Every structure is written in structure tokens, then in C-alpha cells.
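To begin, one chain is listed below as C-alpha cells, in the form predicted on its own.
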Amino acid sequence: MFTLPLRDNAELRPLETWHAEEFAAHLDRAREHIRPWVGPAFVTGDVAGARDTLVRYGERRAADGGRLYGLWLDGTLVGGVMFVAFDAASGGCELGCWLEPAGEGHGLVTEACARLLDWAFGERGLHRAEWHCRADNARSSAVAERLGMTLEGTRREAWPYGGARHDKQLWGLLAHEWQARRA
């Protein structure tokens, strides 16, 4: 296991299958929070769904895949960034994030989805990277906006939520700019 300190107070780790219980107790904080903003299937109501979660994406990371990590402030998961997909044949990524009302306005996000970026374009030689949220999230918007990212398209109400149809943005940004950004 590794931990890639953000500041002080913050740290980036591996979100593991052995952190279930400490992930539900999370989700229980963040539930409400999140919904609108991540997939169903993230949003699991006890400690066996969550372990499902983790389950699922240890499964992803085996096969090079999907991949999930904690944030943690002040020792407190308090969110997480992830690689959604990652498909190193292709040279592609999508990142994802999420936080509790307690991990936000610290610049998170932005830190930790910086070193993913890092890492797949630096270490796994990956081509570009996709963000991906709905077009009225302003702050998922804006770590996309922060990160130098690229607002390619937006798709008209591909995001199903709550018995409506919500916009999706796609944003995107290729392996030269995120190494000219960070030269």
C-alpha cells in the first residue's frame, strides 16, 4: 500500500476491500450529497454494498483497469478520485470524484486528480483523459476547468436522475498539454 501525502493534513491512498466498513460510514455522511452527481451503483446504503464497491473496482485495478482511491483529511475519509475507465491498449482514461461536505473547499480534488494524471500519462504513457459530469455541477466543472481541461461537447440530457434528464459535459485533455501545464 502507498500514501502520497496532499498537505499536512491530507492524504491519498488506495481505496481497498478491507476499508469497507470505514467506506459505509463515509457513504452515510455523503449520501445525500453525492446522489445527483455519481452513478447509482456508487451510492450503496450498508457495509456489504460498499464492500461490493470496492470489490468491484479491486477487480477493475486487477485487470488494468477501473481504479479507486481514498481521500483522507485529518484522518477521516471524508472522499475519493478514481480512474472510472483506464484502457492503456487505447490510451485513454476517464477521472472521477466525489467528497462529503467536510472534505470540500481544501482543493482536494484538484491535488489528488492531478497525480492521477500524473501517473497515467507519465508512468502508463496514456494519451488523453476524459471528465465526465453533469452540466450543472459547477464544482465538478470547475476541478475539470482547474486541471486545464477541455469542454468538448455536452450531451443533451444523457444523465437520468430523479425522474428527469440532465445534461452531461464531456471534458477532455491530451498528454501535451497536461505535460506543458505542469513544465
Ligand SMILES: CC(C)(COP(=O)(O)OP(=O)(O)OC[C@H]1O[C@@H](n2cnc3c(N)ncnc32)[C@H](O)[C@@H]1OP(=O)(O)O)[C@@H](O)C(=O)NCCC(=O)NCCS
Second form
Amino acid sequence: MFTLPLRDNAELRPLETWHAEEFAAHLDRAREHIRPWVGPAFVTGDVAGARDTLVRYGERRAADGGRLYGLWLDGTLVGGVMFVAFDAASGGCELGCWLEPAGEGHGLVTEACARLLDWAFGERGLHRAEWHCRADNARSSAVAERLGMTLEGTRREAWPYGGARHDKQLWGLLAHEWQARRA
Ligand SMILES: CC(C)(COP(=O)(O)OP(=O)(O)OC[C@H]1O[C@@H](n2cnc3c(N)ncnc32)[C@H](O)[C@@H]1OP(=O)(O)O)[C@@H](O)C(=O)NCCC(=O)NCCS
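Mind sharing the form predicted together with this ligand? What's above is the form predicted on its own.
The complete assembly is shown below, putting the previous chain first.
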């Protein structure tokens, strides 16, 4: 119903419970690509699992918490961005993202995250945004860097995956830093 055009063939829209089948089909295309890099609860295996994720985010949105947005490229859901966490009281949020292979390399996530940051800092008055990723996730770190975030630290062996423990990076961006970039 509500669509934010990012460019001619790309759109950002709320990703809601009624998208469960479309989201599950997208996850079938994305699953192996994203599995090492995102939280395990997000990588569901069927429509019921996909619906659970959408319901969970719907509940968070109703509480003015996390929010989920899909990215459509040429009419196909290819990924999305989210507020993993959003806390107006403390002025902080955490952004996240994912794409199926066909969505990579178009600048979609950086552009969509910029819209989320405009809203979080500009309209909601938040003070700080975070980005968490595996330290060896070069494409994810590159998004944080393109958004002007600062690498604030590395939590050693904080990300268990595949029987090993990986380092986790914490990137941060402050409201005045974002406003200066946008000016
Ligand atoms: C992390 C992830 C979302 C990054 O995707 P991405 O496509 O590299 O990031 P963006 O959407 O910002 O696009 C940037 C790329 O598009 C290119 N691009 C093309 N047109 C562009 C445009 N108009 N504007 C900006 N960039 C453009 C850029 O050059 C860049 O490609 P490059 O790195 O090969 O030079 C993706 O790799 C992914 O989903 N990985 C698996 C899941 C994951 O890691 N999620 C994050 C968990 S923390």
C-alpha cells in the first residue's frame, strides 16, 4: 500500500504479515546466501516460519520497536532492511539488512538504510544508530562504511556459526554526523 521509490525499478515498502508467501519464496532464493551472516531465527524454511518472522516484527512495530521493510527490484522481493532494535526512550537503534544474490551490487541497501537513518534521526530524534556484523562480512562492513559509520570495536568470538566462533564488529553513527553528511 505504501511505497517509497528508491529509483526507477526499485521500491522500499513495509514488509508485513500478508507478504508471508512472497517472503518465503524470496527466502528460498536467499537462504544459503544469507545463512552465515544473519541471525538464525531469520532464516526460516517454510511459509509458517516466514509468517512468524513477519508477525514478530509487526508486534515490535506496534510497540514502537523494530520494523521490517522489503526491497522490490523490478517487482520482485529481493531483500530488505530493518530496525533490528529501536528505542526512542534511550535514543538508540540498530539497523540490519539482507539481499538475495540478484539484489546485490545495485546500491539498494545503502540507499534504503539512508532513508531509515533520515527517519530515525530527522523525524524521531534518535541520537545513535548501530550496525553489527561478522568481522569477515566484507560486503556488510562496506555498507556501514558507505553510510559514514565508525568502527567502534570488535567483540571477539561473539558470533557462533557452523561450530566455530567468529568476531563481531560494532559500527556506530551519531545524529550530528549523519546531519553533517546529508547537509
Ligand atoms: C550485506 C549485503 C546486503 C550488501 O549488499 P550490497 O549489494 O553489496 O550493498 P548495497 O546494496 O549497498 O550495494 C552496493 C554495491 O552496489 C554497487 N552499486 C551499483 N549501483 C549503485 C548505485 N547507484 N549506488 C550505490 N551503489 C551502487 C556498488 O558499487 C556496490 O558494489 P561493489 O561492492 O561490488 O562495488 C549483501 O551482501 C547480503 O545480503 N549479504 C548476505 C546477508 C548479510 O550479510 N546481511 C548483513 C548482516 S550484518
